[in-house]
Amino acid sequence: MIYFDHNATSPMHPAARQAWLEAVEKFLGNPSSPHRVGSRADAALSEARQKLASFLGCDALDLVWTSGATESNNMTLHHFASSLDGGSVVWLSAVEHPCVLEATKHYFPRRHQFIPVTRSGVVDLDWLREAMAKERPGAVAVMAANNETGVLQPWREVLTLCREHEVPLFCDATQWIGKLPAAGLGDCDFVSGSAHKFGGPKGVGFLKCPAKGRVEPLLRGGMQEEGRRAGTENVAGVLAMMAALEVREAALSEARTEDGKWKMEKGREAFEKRMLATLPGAEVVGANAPRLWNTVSALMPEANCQSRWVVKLDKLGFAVSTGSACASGKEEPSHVIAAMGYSPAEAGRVLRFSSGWETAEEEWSALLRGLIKVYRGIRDR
């Protein structure tokens, strides 16, 4: 099987697997226990926290270990609901991940405002600038990179605006971290990430919190994580996550070409060019915006529904997606594609191909051959 669904989950990197195995053997104690075995586990967590802080550019004590981005994002919205005054409105981009969208609807059912995006899927900074000049929201949520389209969001510019108006910024960086340098993300008030998106294990992630003020815990119980998240920490998971992130950050430091592009973009760009030339009516969603080097969101030719494409490609040995893995199974079209101005019929023709660090250029070429074969079969039928 040739795997093109890394935005849903990425296979565990060997370095992460080795770190996990070693941690299970070496750090068997509970980090909260007072004996030496527990202290060793706690020291390992502290060292990992410092490493992550150095990548993000924040203080180690700003970081909370969680079970993943969904928990981190829900914790952030829970905190806003508990700490903002009763009339505060949360603004979030119209293309946020379902766990941010649904958590916002839950905690702020009548007190949220969507920030529109352009046809390319980028947050409309002009709209945001004008709106914030008239009204001060309680908080703003803008992701770093979109999970369906790969479109990069202007989180740095949004952060500048939020600082000017003294508004906290929450940035879901789940798809950014491990694919692009994490440096600077720590400047945001809240930042979430998940290990399994970049080669770490499932079930572990983090939330970067503000340096000042109390953070309202989502999970209550013990006083782990400075009272911000109850429950025994997943030491092996955290160490495996950091092993994977160290590998990715090291690779990113050497992955730029002379013209400023990423070396990993070559296969994707060749695929897009040939796909557009070969499949009539095909379109790359968000083509005019900066995107993750690994992601292609493609509007397929008008040749039956997207699920048929996925099934037929699967039979040919290709794992692809229709968009967000967390939204699969829903009948309604993608809210991300809809926010970009596409019709429901067009949204029903979108497939997502997301490669990994180890994906070869030939695998992109093989995917195109598979698409052509599926298209011809559907067309002829």
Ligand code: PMP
Contents of the next structure:
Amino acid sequence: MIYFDHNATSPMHPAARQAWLEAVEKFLGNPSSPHRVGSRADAALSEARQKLASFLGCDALDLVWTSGATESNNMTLHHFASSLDGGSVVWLSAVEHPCVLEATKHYFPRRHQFIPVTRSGVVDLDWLREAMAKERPGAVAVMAANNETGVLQPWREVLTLCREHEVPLFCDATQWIGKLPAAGLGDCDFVSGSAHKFGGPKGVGFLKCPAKGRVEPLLRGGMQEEGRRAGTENVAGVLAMMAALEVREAALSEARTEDGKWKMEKGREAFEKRMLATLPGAEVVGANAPRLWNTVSALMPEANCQSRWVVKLDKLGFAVSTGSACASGKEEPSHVIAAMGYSPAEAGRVLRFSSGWETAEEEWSALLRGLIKVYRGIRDR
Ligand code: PMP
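For comparison with the form predicted alone, kindly provide the form predicted in complex with this ligand.
After this comes the whole thing, all chains and molecules, with the earlier chain placed first.
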């Protein structure tokens, strides 16, 4: 099987697997236990926290270990709900992940405002600038990179605006971290990440939140994580996550080509060019925006093709997606594609191909051959 669904989840990197196996043997204690077995586990967590803080550029105390980005994102919205003034409105980009979207709707049912995106899927900075000059939101949520389209969001510019207006910025960096350098993200007030998107295990992630302000826990109970998240920490999961992130950050530091592109981009670039030339009506979503080097979201030639294409490609040995894994299975067209101004029929034609660090250029070529084969089968029927 050739796997083109890394935005849904990525296989464990051998270094992460090794770190996990070592950790379950070496750090068997509960990090909260007062004896030395517990202290050793606690010390390992502290070291991991320090490492992550240095990648993000924040204080180690700002970091809370969680079960993944869904929890981190829910925790952030829960915190906003309990800490912002009664009338505060949360502004969120129209292309946020369902776990940000649904948590916002839950905690702020009548007090949220969508920040529009352009046809390319980028947050409309002019809109935001003008709107913030008139009104001050309680908090702003803009993700770093979109899971469906790979489109990068101008979080640095949004951060500058938020600083000017003294508004906290929450950045879901789940798809960015491990694919692009994490440096600088720690400047945002709240940042979430998830290990399984970059070669760590599933079920572990983190939230960067301001250590100096009190953060309202979503999970109550023990005093773990400075009282910000009750529950015994997933020590092996955290250490495996950090082993994977170290591998990715080291690779990123050597992955720029002379023209400022990423080495990993080559296979995808050739794939896009050839796909557009061979499949009539094919279109790359967000083609004019800066995107993650691994993602292609594309309109396929035939209408209502999503599941048919996915099943046919699966039979040919390719795992691809109809959008985000969390959204697939739902009948409604993706809110992300809709926010970019595509019609429901167009949104129904979108497939997502997302490669991984280890994907070879030849695999992109093989995918294109698979697409052409499926297209011919559908066309000639
Ligand atoms: N945010 C984004 C942007 C994502 O892509 C995902 C995973 N699809 C999540 C949040 C949720 O992450 P997790 O699987 O760790 O709960």
